[in-house]
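In the block that follows, a single chain appears as structure tokens, in the form predicted on its own.
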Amino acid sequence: MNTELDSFAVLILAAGRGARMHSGKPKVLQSLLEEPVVYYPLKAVQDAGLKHISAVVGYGGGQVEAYLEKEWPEAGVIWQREQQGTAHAVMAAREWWEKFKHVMVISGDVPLIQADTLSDLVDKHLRTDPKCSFISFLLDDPSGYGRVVRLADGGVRIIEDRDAIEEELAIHEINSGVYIFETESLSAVIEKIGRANTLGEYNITDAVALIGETEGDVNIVVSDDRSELLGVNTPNDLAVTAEILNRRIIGCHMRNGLKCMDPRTTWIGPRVSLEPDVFIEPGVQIWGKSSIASRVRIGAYSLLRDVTIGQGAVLFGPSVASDSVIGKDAVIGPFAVLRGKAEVDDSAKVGRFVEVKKSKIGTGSKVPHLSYIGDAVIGEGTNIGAGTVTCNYNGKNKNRTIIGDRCFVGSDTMFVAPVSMGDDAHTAAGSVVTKDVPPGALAISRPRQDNIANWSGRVTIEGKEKKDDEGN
């Protein structure tokens, strides 16, 4: 089966605008769960074992070039300067598709395929070996989409909905946009595809018409799933598929041992990795690429986005981390922030509102409340006190603060980086630390505390003395 899979070319139709997005972005690169919506057609394509695959882009085509060699740098990026349909867009790759013996074609913006389907489709085209295969679907509503249009002699043809007639319209089985054609006999007919429909463009379902026009040479697979093959043209689009994507992914978590109190209120991207026994709180976001270990509790209305956490960590929330890296058994939140890949060690605790940037949280060291940590590094067993700020910028550089292990920083201390604190150290509260504190040294830098004697009955006579003299 390799290398029949080796046979077949993939080309992700991705050059349109998708006007009714409403969007300067291009419509394959609008948020979907916090990923592009082309990322879905391609993951599909990439999961069902297809390797050959090229995009066709046009509008805003320097946008999803630029992500597809971030993200996808094995597929290849073919333009369409023009953007006359998706027959012309296909016109456009020829002379790549044209060394494969099969070529997929799927549009850019069908989220919801999944790898299954796409693999079904190409195990039903080689048995069958047509000249073309395509996927459909029925709906009880159909308007908006393109029609397959079943002849009496056998042939098949797809009839776009603004392009069809009152006999037509009643038909509820669907294009799907997915097909697989033999790329000789593609080739056949594909300069013979015109532009006689209501939008004038080159339309690649024309060219299925021209090779149906023979019994047996189309074969279409009709998929169960309807939902599956939905396009997304529209906010609303986006929102119905974020729900439906959402509900998938959320269940195939919960059938891998995910404990998630409410998958309503919950959203996790496509690309988070779950262990199995993970315990999430309502209101939880989970995106990007983070990686969460069992036993890991993650308290109410948290927010995460690239974030590795060990075993057995606590988030309790609202917690907001990003970038960052929280060891085993930590203790985070609640109304904690971390980011700019900040770390928090093995059993380590950054509690209610403290930020942690771009800095390193030792073993067992505790940031128990009401603390800025940025750009430091935080030995191991170390205690920090409320209130306690690392002033990292100076107004041009950003400065590194490094204190050593099983320090106690007392309350309200500053220190002004760049500027070091030795191991067994520690400051008195209030400190402003502007210079070096060796091992075990004691910091204090603060005004020196006057006491003034009998104040408050200096205040009682004077208050009196007042009173009276204004005549009360």
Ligand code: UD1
The other form holds:
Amino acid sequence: MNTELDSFAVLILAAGRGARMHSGKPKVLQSLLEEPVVYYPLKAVQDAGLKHISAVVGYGGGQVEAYLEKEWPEAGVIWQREQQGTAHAVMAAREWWEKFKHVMVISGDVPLIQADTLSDLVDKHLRTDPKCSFISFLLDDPSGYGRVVRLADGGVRIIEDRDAIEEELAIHEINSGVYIFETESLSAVIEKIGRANTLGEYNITDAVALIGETEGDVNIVVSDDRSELLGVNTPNDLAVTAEILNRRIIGCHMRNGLKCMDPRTTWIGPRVSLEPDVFIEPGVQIWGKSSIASRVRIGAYSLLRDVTIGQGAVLFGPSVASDSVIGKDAVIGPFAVLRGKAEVDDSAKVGRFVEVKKSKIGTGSKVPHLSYIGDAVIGEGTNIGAGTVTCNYNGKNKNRTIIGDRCFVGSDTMFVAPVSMGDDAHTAAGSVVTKDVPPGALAISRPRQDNIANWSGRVTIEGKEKKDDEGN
Ligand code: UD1
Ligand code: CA
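Moving on from the form predicted on its own, please list the structure of the form predicted together with the named molecule.
Whole complex next, starting from this chain.
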């Protein structure tokens, strides 16, 4: 099987503008569960074991190319400078796919397609050995799609919605936009495709009829999953497909042990990995390449992106964490914000209204309330009092604060960075620390308190008599 897959090229059509999105961003880069639309067909193709993949780019092609180079370096990029239709896009890549025996052509805007469906198409194609195969499916409302017209002589033709006559419009079997062609046959017909249609475009759908007429058999694989081949053309399609994908992803995690209180309000991206026995409260969003270990609990309305969370950690919601690592049995939130490579080590605590940016909180250390910790390293077993701030920015540069192990930082300490504090050191509450604190020392830096006796005797509070006058 593997050697046979090696004879397949896969061409992903991703050059179209997607005018119906009303966006400067090309359609295939529109966000679906925080991944570009084109991520999904690429992933399905890859999961089906197909290796020779290229994408045709055009509209906003620089952006698409940049994404592909970063996230799919193994995929090739072929330019279609002017977008004159799907056959024109396939033509632009001709030199590349002609090196293979078969070419699978798939639209970049069918994100619900699954690897199994592509494998099934490949298997059937190899078994029946036609010149062309494509997937069709049945929709109650076929409007907008190309209709599959099965002719009396056994032939087949695909007619676009905008070009169809009334009887054709009544057909519910539609073209999915996923095809396999024998490259020899496709080469033989591709230049014969004309543009005598409403939009004046070259349509790859015409290759199907031409191959049937002159090259040999066309095999239609009718899919029984109606949702899997929905195309994404409008903002409404984005919302509908996002919901279907999300349900599919959460369903899959639940089969592996996820406990999700409210799947309808929970959103999980396709690259998130969850170990069994994670518990998620309502309204949670988890995106990017996040990885969450077993027995983690994620509190309501938390938003996580590109985070790694160790076993048994608890996040009280709502909390926000991005690009950060949370250790085993750590306790976070509620109302905590972790960002910019924050690292909270095992059993550490980042509590209520605490923001941690690009800092490490050592094992067992605690920042329980109302603090900003930025560009800092905190050792192990240290306690940071409420309201502590690392003053990391002097208007020009970001500076670091280093705090040792087993320190006790009094409430409302300001660390004016760059500054450090040795192991076992203390600060007095309300101190402004501008000089390094040696190990074991107490830093106290605040005005001394004067108590003025009988003060209350000297002030008059409006509406009240002087206390002295009351005679006590
Ligand atoms: C296409 C099919 C239609 C099918 C539907 C399924 C054609 C003519 N029609 O229609 O039969 O039912 O998909 O979803 O193929 N593209 C390019 N270059 C171009 C034009 C388009 O790369 O010059 C790309 C687009 O980015 C898109 C794909 O080709 O990913 C399909 O184009 P789109 O305009 O979305 O075609 P549909 O009208 O959806
Ligand atoms: Ca489309």
